[in-house]
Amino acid sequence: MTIRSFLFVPGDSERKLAKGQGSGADALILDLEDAVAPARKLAARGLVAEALAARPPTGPELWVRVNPLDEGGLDDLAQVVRPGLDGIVLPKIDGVAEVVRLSHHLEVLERRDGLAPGSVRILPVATETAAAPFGLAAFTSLELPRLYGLTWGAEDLATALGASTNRDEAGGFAFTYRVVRSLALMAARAAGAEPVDTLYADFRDGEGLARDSAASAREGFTGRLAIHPDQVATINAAFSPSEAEVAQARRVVEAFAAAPDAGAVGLDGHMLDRPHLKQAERILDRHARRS
């Protein structure tokens, strides 16, 4: 199932871990990286492992953002790869080699704990270093079924570039970050994976989040990261087909079904060809999975 909302939850907060279960998010990212102070990382591993072990039978998927593999990430994996884990978010990669390396570790750990091979999926944050954007094209030839999608990050990239901000004078992302965002979207689609948009930093700006998420969905992203429970409902709505979109998609599919040998059909004064049919089928598939 396509995940519309990934909500970050600090891995060292029992209260927030419990609260996340009722947030309405499609997936929680139990965070062992940036949301946890260095002195709390060991305790956070234990709390996240306990949360996975106590996972209720219903509720959001549970993902874990580990630290970079050579900065504590391997120790994170050893403790959190267990029944109840749906996926790993891998931050600050320089390229696809680190994703392949993670997959090899997951193969061993899945076998250790009796998990189905390939059951733990991967969502890399693929643009957080200066080198990373240059390696996005490599994902297009990567054959890795456990790769769920690609997401991107602007905050750590700005730090890596020595930028004072990632915003332009109008308040939107500056040119560099818009380019990286587009490349991440295209790389995900070319790899057959889900493009997941980055977080909207001002969690108090619900109207801005709604506008930005609607634009993101129009561009082709299928979900986005959230940093506060109040953002979840808005994100879920933006990345769910509207009733009008579903109704129009059904009309498109019906029009092609009525002319099975036609390469193009007319509808409401417009000529539609096979790409329009594929788009309509994708909308109906997303709707069916949520019904």
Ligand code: COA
Contents of the next structure:
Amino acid sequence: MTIRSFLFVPGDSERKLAKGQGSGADALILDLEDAVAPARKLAARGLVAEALAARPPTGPELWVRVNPLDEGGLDDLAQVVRPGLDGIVLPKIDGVAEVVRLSHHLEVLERRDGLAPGSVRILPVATETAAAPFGLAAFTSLELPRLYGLTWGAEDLATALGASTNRDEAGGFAFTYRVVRSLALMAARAAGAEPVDTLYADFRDGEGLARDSAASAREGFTGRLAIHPDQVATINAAFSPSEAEVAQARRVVEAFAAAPDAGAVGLDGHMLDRPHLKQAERILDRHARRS
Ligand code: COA
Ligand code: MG
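Since the structure above is the form predicted on its own, I would like to see how the form predicted in complex with ligand COA looks, so please show that one next.
Every component of the complex follows; first up is the chain already shown.
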């Protein structure tokens, strides 16, 4: 199922873990990395493992953002790969090799813990280091059955580049960050995976979030990261096909069904060919799986 909203929940906050469950998010990302202070990392690992064990039968998918593998991430995995876990968010990767490495670890841990082989999926944060953008092409040439999608981040990249901000004068992302955003989108699609847009930092600005998410959905992203429960409903709406889109998609599919041997058909004075049909089928598929 396509995940529209991934809500970050600091892994050391029992209160937020509880609150996240009722947030309406399609998935929670229980965070062991940057949202947790170094002194709280151990406690967070324990709390996240408990939250997975106590997972209710319904509710959001549960993902965990581990630390980079050689900075505590392996210890994170040893504790959180257990029944109840849907996926791992892997931050600050330089390239696909780290995803391959994680896949191998998961293969073993799933067997140890009685999870279905291949059930734990992976969402790498694919643009957080200076090297990362150059490795994106490799995602398109490898078979990575666990890969759910690719997401991107602008905060750590700015730090890695020695930038004082990732913003331009108008307040939007500066050019460098718009470049990696587009690269992540294209790499995800080329890999047959979901493009997941980054977070919208100003969590009190609901209107800005709605506008930004609508633009993101138009560009092809299928969901985005959230940092506050108030953002979830807006994000879910932006990444769900509207009634008008669903109705139009039905008409496109019907037009092709009525002309089974045609490569292109006309509808309302517009030419439609195979890419339009594929797009319409994708909208109907997303709609069907949400209703
Ligand atoms: N997940 C679950 N619950 C959350 C939440 C989150 N991400 N963010 C806020 N809440 C809860 C709060 O605990 C509070 O609940 P309460 O009234 O029962 O205590 C309620 O929602 C309202 O929160 P609010 O007062 O508006 O925000 P805050 O000042 O408590 O928290 C942040 C602001 C930014 C610290 C918080 O939203 C947060 O921790 N976000 C996630 C940060 C993160 O994980 N970053 C890593 C990715 S970059
Ligand atoms: Mg970070």
